[in-house]
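Listed next as structure tokens is one chain, alone, in the form predicted alone.
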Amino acid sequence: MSALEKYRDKWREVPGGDDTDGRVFSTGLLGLPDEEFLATWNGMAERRASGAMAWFGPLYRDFFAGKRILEIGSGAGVDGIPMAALGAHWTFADIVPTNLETIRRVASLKGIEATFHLIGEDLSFDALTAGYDAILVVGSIHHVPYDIARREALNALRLLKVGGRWIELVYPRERWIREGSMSFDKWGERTDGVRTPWVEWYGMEKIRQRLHPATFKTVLDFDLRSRDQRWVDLEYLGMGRDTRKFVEIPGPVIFEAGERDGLNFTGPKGAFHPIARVDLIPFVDALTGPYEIDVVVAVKHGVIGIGLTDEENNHLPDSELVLDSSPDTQTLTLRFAGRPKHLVFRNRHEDRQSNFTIQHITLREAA
């Protein structure tokens, strides 16, 4: 079986309109005679345009008109076909051949011109010509693991103009926590039904990390459907070259409580219980403040806080960021104008132990 086969098998199942309208199989749609096929598809598109995504058309139709748009994970085309009918030069890209056949048939019956691209095992978009004004990703590539999504996104990004837009709908971390913080394969079945191999949460920082080293300016970032979904619209500024000085920090680690095996820590339960500190003083003098500290950590159990102390070793509560356990590695950035002394790891749950692994720490000059 190919790496994408289980995803193709699932995503020939396309939304029947709004998220509450269930799903249909593109193979089933293609078996209908033209008149019934088009009537069925029109009903799907009408439900889409009047449901939870009703704002999409009024918000973007003028912006998309006359521009080249690449849609990744286009399903049955219920977002793109109406935009193409209004003058957008639309490219539908999908991993499922029958989805593209469905959209091609709709476009032909409606007399709409469009471009089609089947995403293959290499996740390449090389068959397409660069110069797109926007890339639209509506709830699609968050359904594959991060490493696959990153390769696919960076391959597509080569086609986007500087000044173009990366627009994406994702499921936010708040929803994942609210629904049980389960593994991403199990969460996929909860969010999108049986046979869903995967769904992974994203927020703004995680999207930017996935698209790194590209740089962006935020245009829109807002929640949908009671924080079940998140809409992100970014202006592409180009591939960045970070000229700021930085230092990779190997330690030293000052162990305070619990158990330690290398950089894997188990902290005792109790809110604010200190577990470990990392001494930053040996590295600060090589840089010019203010400072940013990137921490890559895998929190396997419990809840931890990661914060800073100042030169007098006073804890800075406003600097602290709190992380819940997660099946994926998490990256966070702390910022501090003064000279930090210690990077501090604390247990933050009254009744739960924590277990986490520090994977990487980078101290850099802030932008």
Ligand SMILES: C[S@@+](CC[C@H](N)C(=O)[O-])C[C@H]1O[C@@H](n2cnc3c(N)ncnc32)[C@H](O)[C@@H]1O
The other form holds:
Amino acid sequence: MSALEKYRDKWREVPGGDDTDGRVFSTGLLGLPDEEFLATWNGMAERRASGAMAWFGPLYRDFFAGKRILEIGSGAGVDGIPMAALGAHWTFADIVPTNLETIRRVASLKGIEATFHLIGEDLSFDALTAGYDAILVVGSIHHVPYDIARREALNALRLLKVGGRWIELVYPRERWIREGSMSFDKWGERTDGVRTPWVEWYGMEKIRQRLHPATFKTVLDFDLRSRDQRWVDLEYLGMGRDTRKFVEIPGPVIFEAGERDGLNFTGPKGAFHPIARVDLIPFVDALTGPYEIDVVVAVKHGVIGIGLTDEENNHLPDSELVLDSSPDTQTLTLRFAGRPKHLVFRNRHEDRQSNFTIQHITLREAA
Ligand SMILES: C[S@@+](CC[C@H](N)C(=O)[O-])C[C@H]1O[C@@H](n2cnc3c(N)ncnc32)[C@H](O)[C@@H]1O
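Would you mind giving the form predicted in complex with the named molecule, to go alongside the form predicted alone above?
The complete assembly is shown below, putting the previous chain first.
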């Protein structure tokens, strides 16, 4: 069986409009006579445009008009066709031939011009002409495992202009936790119905990591539908340093308060109580700034903050990321343009102790 086969098999079914409208098989749609086919599709597009995604048209139609947009995982085309009708030069790309056939037939019946690309096993987009102004990914490549999605995303990114946009709808980690922290091969059935082979959570950092070494500026990053979905819109700044030096920081960790067992810490109550810190100075000198610090940490109880101090050892409140306890190990990235002195772990709950294990700290040159 080819690597994409099971995903192709599932995704012959596409959203029937709004999220509450269930799924429609593109093969079923294609079996309808023209008039019924178009009426069914128009109904789906109307429900989409007036449902939970109603903001999408007003937000993007002027920006997309006259521009070249590549949509990866275009389903039945309910987002792209209305934009193409308003003057966007749209390319529909998908792994399922009948989904693309559906859109091709809609476009032809409506007299709309568009480009189509069937994504093959090589996950290549090379058949398309580079120079796209935006790549739109609405709930699609999160349905294949991270390594496949990364290869596919980086292939597509070669077509994006510097200054263009990477726009994506994903399911956030909070939802994965709320729905039971299940393995990604099980979670898909819960989020997208029977036979869904995979769905994986993403947030801003994980999207950036998946597209590394490309660099981006955040344009939008917001929750949708009570944090069931997240919308991320990034401006592409170009490829960053691909030979970035990094150091794995073995410690030593300076212990401040609470209890310590190796790299497991129990921090005392208090919203700003320092628990432990790491002296970064010996490591910073080996690299060229600006810097990024990846911290892999498991927070079992309470709430902790992980932040930086500057060269004078002043705490930088803007650098601090606050983490709740959770069932999984979390990776977070701190960024600082200057020379950081200490990486600081603090308790961040007035009435609760915290317990956490530091698993890994990597200081790297930012892209
Ligand atoms: C949940 S549907 C979303 C469709 C459309 N974006 C929408 O919001 O209505 C997922 C779509 O992504 C496609 N898809 C799944 N995995 C993909 C991948 N790795 N690359 C491109 N498309 C993919 C499916 O064939 C399907 O059309």
